[in-house]
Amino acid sequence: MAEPLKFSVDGQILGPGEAFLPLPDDGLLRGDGVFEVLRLYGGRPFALDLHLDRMARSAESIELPLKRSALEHDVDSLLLSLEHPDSLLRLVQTRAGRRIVTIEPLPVHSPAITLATVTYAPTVVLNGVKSLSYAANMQVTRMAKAAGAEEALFVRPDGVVLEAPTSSIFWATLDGTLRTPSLEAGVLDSITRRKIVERIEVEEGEFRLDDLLASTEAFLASTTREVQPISSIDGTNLPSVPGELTLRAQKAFSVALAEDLP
C-alpha cells in the first residue's frame, strides 16, 4: 500500500514522515487496541456513526477507554485538510490511549477475485472485536496468495464457512437463496453486510464448505470492495461473475451509500 496520505495523532495533523507513536505502548507492542476503517466519498465518510458505534463495543469487550468525541473532533479536523476525497479513513486508539486518524488511499481490486480456503478457528474471547491483533488476518492472505488465489477465506475446523480476512461473504444456492454466515458463527459485524442484509432477503446460519462450493454465485463485501464477485473458491469455478444476486446487492448497497450521502 502506498503511504498514507495524511495522519492524526492525538489531534496533530502530520504528514508521511512525521508522525511517531511514542513508547512504550501495548497498542504497538502486543497490538492491544481496537481499530476502524471507512470510506471517503467525494471527502465524506459512509457510515461514520456505525462504525464508531462497533469501535467502542470492540473497547467495551477488551475493557479499553475509548475517547470518542476526541475522535470526531479529530476526524472533523483532518477532513477539513482533505485534498484527496476519495479515499479510506483509518481510525485507531491504542492501549496507552493514542488516537490515530489516517486518509489512505483506495486499494486497487479487481473486478472479480479467486479465494482459497484456510482452516481456522476463532478465539472466542475476541468474537466480534474488531483489535490491533490482526496478524492472523495478514497471514493467511499470504497462504492464499501462495496457493495461487488472491485471498483467503475462513473456515472454521467443523466445515462451517466464515469469512475472508477483512470481508464477510455471500453466496446463491441452486433454489436462488442468497446465504452468508450469521453473527453467533463468529464472523464480524460488517457494516456493508448490515447495510445488504437490511435490503434484501439473506439467510444467515451456519453453512458448510460444501455447500459454498455447489453455489451458483458469490460475492465479498467490505468497505473497500463495496460488492466484489468472486471468481472462484478451491480452484472450484463458479457459474456466474457476477450473478444476478450479486448485481441485485451491489444496487442495494448503492442505495445505502444514496441514503447516507444524500
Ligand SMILES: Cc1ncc(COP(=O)(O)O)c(C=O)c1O
Second form
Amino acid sequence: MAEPLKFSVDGQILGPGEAFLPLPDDGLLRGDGVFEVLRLYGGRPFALDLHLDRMARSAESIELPLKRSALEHDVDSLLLSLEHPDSLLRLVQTRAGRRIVTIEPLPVHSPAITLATVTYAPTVVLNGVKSLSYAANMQVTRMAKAAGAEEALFVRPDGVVLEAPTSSIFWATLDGTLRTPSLEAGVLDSITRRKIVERIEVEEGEFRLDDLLASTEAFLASTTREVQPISSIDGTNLPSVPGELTLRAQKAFSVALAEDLP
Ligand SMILES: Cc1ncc(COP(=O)(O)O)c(C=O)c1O
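Following the display of the form predicted alone, present the structure of the form predicted in complex with this ligand.
Let's see the whole complex now, leading with the same chain.
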C-alpha cells in the first residue's frame, strides 16, 4: 500500500504521521473490520454507492454495525480538500467503530502482468467479505514474486481458479467464450467484474486451472487495474496480449465509467 496523502479518522482530517488509533481495537489487533478501495477520476469517486453497499454487506456478515452516513460525510469532507484528483480512496471501519478514510496515490501497473498460482482454500465464513484480514492476500503476492511472477492467482485445492489477491480474473476459451469464476466459487463480488459482466457476454462457473492455461487470452479486473492483460501464468505464455475479448472488456469498462461519471 502506498503512503497515504491525506487521512481522516472519525471525521477529523489529519496529515501523514498525525493520525493515532486508540487501543484496544480488534480492527488492528485481529484484523476484525471491513474496508473498501475505490478510485477517484478527476476528483469524483467511481461507483461509491456500490462500494458502500458491498461494505455494508461485509459489515453485516461479521455483525459490525456500519456507520454508513458518517462515512459518506467523511468522504465528502476529505474530497473538499483534495489535491490529487486521480487517486485512490480507502474506507475502513474497525471493530471498535473507528472510521478511517484515506486518499492514496494510484499504484502504477504494467501494461500486462505475469501470474504465479498459489493453492488457497477460501475461509467459508469470510466468503465475499472484504474484511481487514488481508494478510493472506498480501503474503501470496510475496510468494508469487519469489517465484518470479508479478502477482499471485488463488487456485482452490480442487484445482478451481478463484481470483488474484486484489482482482478478479477473466479468460477466453478456444471457441471464444469469455469465462470468469462465479461468486459461489468463493470470490469477491468485484465492482469492476460486475461492470464487465453487465455489459458483455460472460460465462460464470467453477473452472479448473487447465482450462485457464489453455486460454487464448486472459485479464485481471479491479478498481486499480481496470482491465489488465495477463501475459503468462506459471511460465505459460498466453497467445494474445491483449486479445480481442480483453479489448472488448476494456471498452465495456470505459463505457461504464462514462455512464457513471459523465
Ligand atoms: C479479493 C479481491 N478480489 C477482487 C477484487 C476486485 O474488486 P473491485 O473490482 O471491486 O476493485 C478485490 C479488490 O480489492 C479483491 O480484494
